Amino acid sequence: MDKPKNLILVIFGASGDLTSRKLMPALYSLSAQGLFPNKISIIGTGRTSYTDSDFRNRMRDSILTYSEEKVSGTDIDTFTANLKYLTMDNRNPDDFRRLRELVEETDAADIKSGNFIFYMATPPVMYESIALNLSAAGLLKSKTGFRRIIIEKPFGYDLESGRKLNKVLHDIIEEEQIFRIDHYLGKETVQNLLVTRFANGLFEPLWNRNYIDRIEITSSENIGVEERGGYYDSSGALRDMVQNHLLQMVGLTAMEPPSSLDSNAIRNEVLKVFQSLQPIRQEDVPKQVIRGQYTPSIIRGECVKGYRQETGVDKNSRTETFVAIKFFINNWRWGGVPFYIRTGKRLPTRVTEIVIHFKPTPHHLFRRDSGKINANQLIIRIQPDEGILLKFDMKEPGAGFNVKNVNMDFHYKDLANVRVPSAYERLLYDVTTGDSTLFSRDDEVETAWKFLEPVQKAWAEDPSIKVYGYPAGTWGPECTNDLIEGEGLTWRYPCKNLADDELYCEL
């Protein structure tokens, strides 16, 4: 891989979790590997008064806590000697001023490149203030070395909110400049979802409306909001996760094969699966979307609170903290194929998966001791125990052709000596060398807006649309597999080791 320019990366909301427990562990990571630039200066910021002493010891306690790699003293001192803090307000100018001057002053001092990334990890209603005050401050002009700014999801709250902050930045800085970052994409069994589909002959031809009757989309949660219910409450499941996470593995999914795999070429390809997208028409939402939200539970003998006694949320609220959408994709492709996906918070377990369910054989030779027929399943795991399994038919042995459902799988745990990287490790790793594969484009993010946009509508203007209650520790909504067409057929109830699927297996 090519060793990144040296530069200085600068990080807004470097006092908050998101800094704690992913990009500093990821950072740590890339350098210890090597991954690193020969110089780099890592500038965080935030409203927390800290010195740089602090913000080192900090620093060095999350990176002991959280990263995945074997810490070495040695290593950390001189990871953490490259961190600074400047304390400041997104909103006041006079402090962009003074990050320019601490930039300026590290560059010309010790990096000497003229390289800034910006990194926005605060909430997002920060994003527009800071990326005008960095244009204000002349941080974003660039007469040598290159300029970068990393924004986190959500982008935008709405369609309108989207275009609007699209504006913002298109105004002051070039598209290519831009980071849309969305974690899951940095998976390694996300990306691995190109390979599975583009270099083996065996699956390619198999995958359109042909052989495949239906697909299925699961990214859940065993938490809650725990001490995010004042963000969560003003955004909720479907802008937390939906538009960004669940569609992005739609569109990795769905996609035909790229031209080549330069990002244009990717990003083209989940692009025109976005604009396929049947549109769910305003009156069709009650019947395409379920939405629920957590109540309380005893999980394990212990008393669970439900969503509205979360601190932080509103004791009325009716923000779904579950969703789960029925849809098609208007293509040659995939015509006339459902695709499921859904979402949630207080579900049984943490997982997320891809599950490609092939259509059954047009003949039932075969008895089964369950009189069920079950058609072929692939799996393909994102998280917890990745890998990928396939569930096919075998003969038992013995007299007569009685058949039983099996499991082929691979686990990427199983790979000796190979280290799977964290999804922030490869991502930052993708901005320092400019290389935007696996992360949004603009018209990608405004595209899904619109995808959701009539969702969005009918849950603010029909207040008679309900908001389901379901006890925390249970798959959602009992609604839910109304969704599914077909008689008899349910979601897929996984479990957190891949080859188990039942309903409530131990976790």
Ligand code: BG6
Given for the second form:
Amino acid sequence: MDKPKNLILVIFGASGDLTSRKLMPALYSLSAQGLFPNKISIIGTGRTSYTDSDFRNRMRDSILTYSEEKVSGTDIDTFTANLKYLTMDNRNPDDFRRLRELVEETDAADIKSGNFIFYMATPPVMYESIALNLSAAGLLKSKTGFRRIIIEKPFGYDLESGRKLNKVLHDIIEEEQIFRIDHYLGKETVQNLLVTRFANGLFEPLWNRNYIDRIEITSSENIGVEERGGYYDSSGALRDMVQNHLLQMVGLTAMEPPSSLDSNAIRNEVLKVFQSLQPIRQEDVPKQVIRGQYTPSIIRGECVKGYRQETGVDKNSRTETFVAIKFFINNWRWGGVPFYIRTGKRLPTRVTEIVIHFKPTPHHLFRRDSGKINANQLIIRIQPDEGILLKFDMKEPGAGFNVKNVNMDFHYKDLANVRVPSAYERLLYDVTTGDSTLFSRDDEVETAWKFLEPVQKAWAEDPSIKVYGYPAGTWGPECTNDLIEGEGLTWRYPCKNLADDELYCEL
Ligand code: BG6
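For comparison with the form predicted on its own, produce the structure of the form predicted in complex with the ligand.
Below, the chain from earlier opens the complete complex, with every other chain and molecule after it.
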């Protein structure tokens, strides 16, 4: 792996939440661990007017509040001493000329590398304008160092806008210079999927339609939309979580072994999975896709707002806060194996997990009183309590053959006594070294949008497709269970519903 070189990092949207909560703490941690180049200068920009010193103080507070690294006062001061701030409007070309002067001045005086990274931590509507202005100001041309752009999801809001954004970027910069952040790919346990699958001889022979009955991927959150109602109401769970995080997890779970660890070798295999997704016909959307929206309820005696009561949300909103989809992957490995994915806000708990349901034994030698047959399950817990759980049957001691389903449980934290780095730490570090393995490529993004296009169309064109209400604190609409094929089969529920069914909360 290349060592990061001296560089200047410009953050657009530096007065916003993403910079305070995620980027600065991650940048600080990298610097405290000595993972940054010797010389790095971070320039924050935004419309809010700050002096350098205001900005440093604000970032100091953010690091103290949100850093996962042990924070030392002197280290923070050393780190923040190099921060600069430029008040500017992302739509104003003159401001980009001022930015260029500041960047070039900083480079000439101190950094001396010509390596510039531009991070768009702004609302996505600003991406095109920032990119075009950077290009017009000559900031994307380089004689000496590298130029890289980082953008955050969502990359467009449908196939057409996703393609348009890619085109605008490709007109001014090469694909290799674009780093699209899907922070799930920065999570250690998501990367560990590759190691679990391809470093072990045990799993791979079983990892196909001959032995696997179905695969389930869940990413649930117990929080609601919080202060992001305005953004979320025009997005919804399909764009916010499925198009990116969930499909990337599908890609890594279902992909073929890559020929090497080269970033394109890995992303090619993920792309092939996306290309093999069986298209969902528009008329099948009501059967294969369930959307829901949380309604008010009482959780542990406390009234919890419904989605339509949240700040910034339309009182008649039909935006989904929950989605579950059943689909197939049309290739030799997965033909006929149903994949089920679901995500939602205000579910009973925060958990992200991949459940591999193996087929039951062909002959059931050991009958249970309940008549229930437990097939093996491998549960890959992405968060929290990262780890792997294998469920299998054992004989209970004593007379007869009483069979009990038991757990073999590995917790990732037992592997090493070190803090698991945050996704942003890993991803920011990778941009500095130019490793794009954990970033979404243009063709992956477009293929993912293409898969979801019939769903978006059906929802937009057919008002008779239901948005099911589900009380906050429950596992989503009850009909979500009907998606699962097979008698008596349900989703895996890592915990019970929390909402009190008997009580209804008037808000
Ligand atoms: C973000 C979504 O990408 O991921 C949020 O925009 C969601 O709505 C978040 O809350 C979930 O991330 P994590 O890392 O907490 O699972």
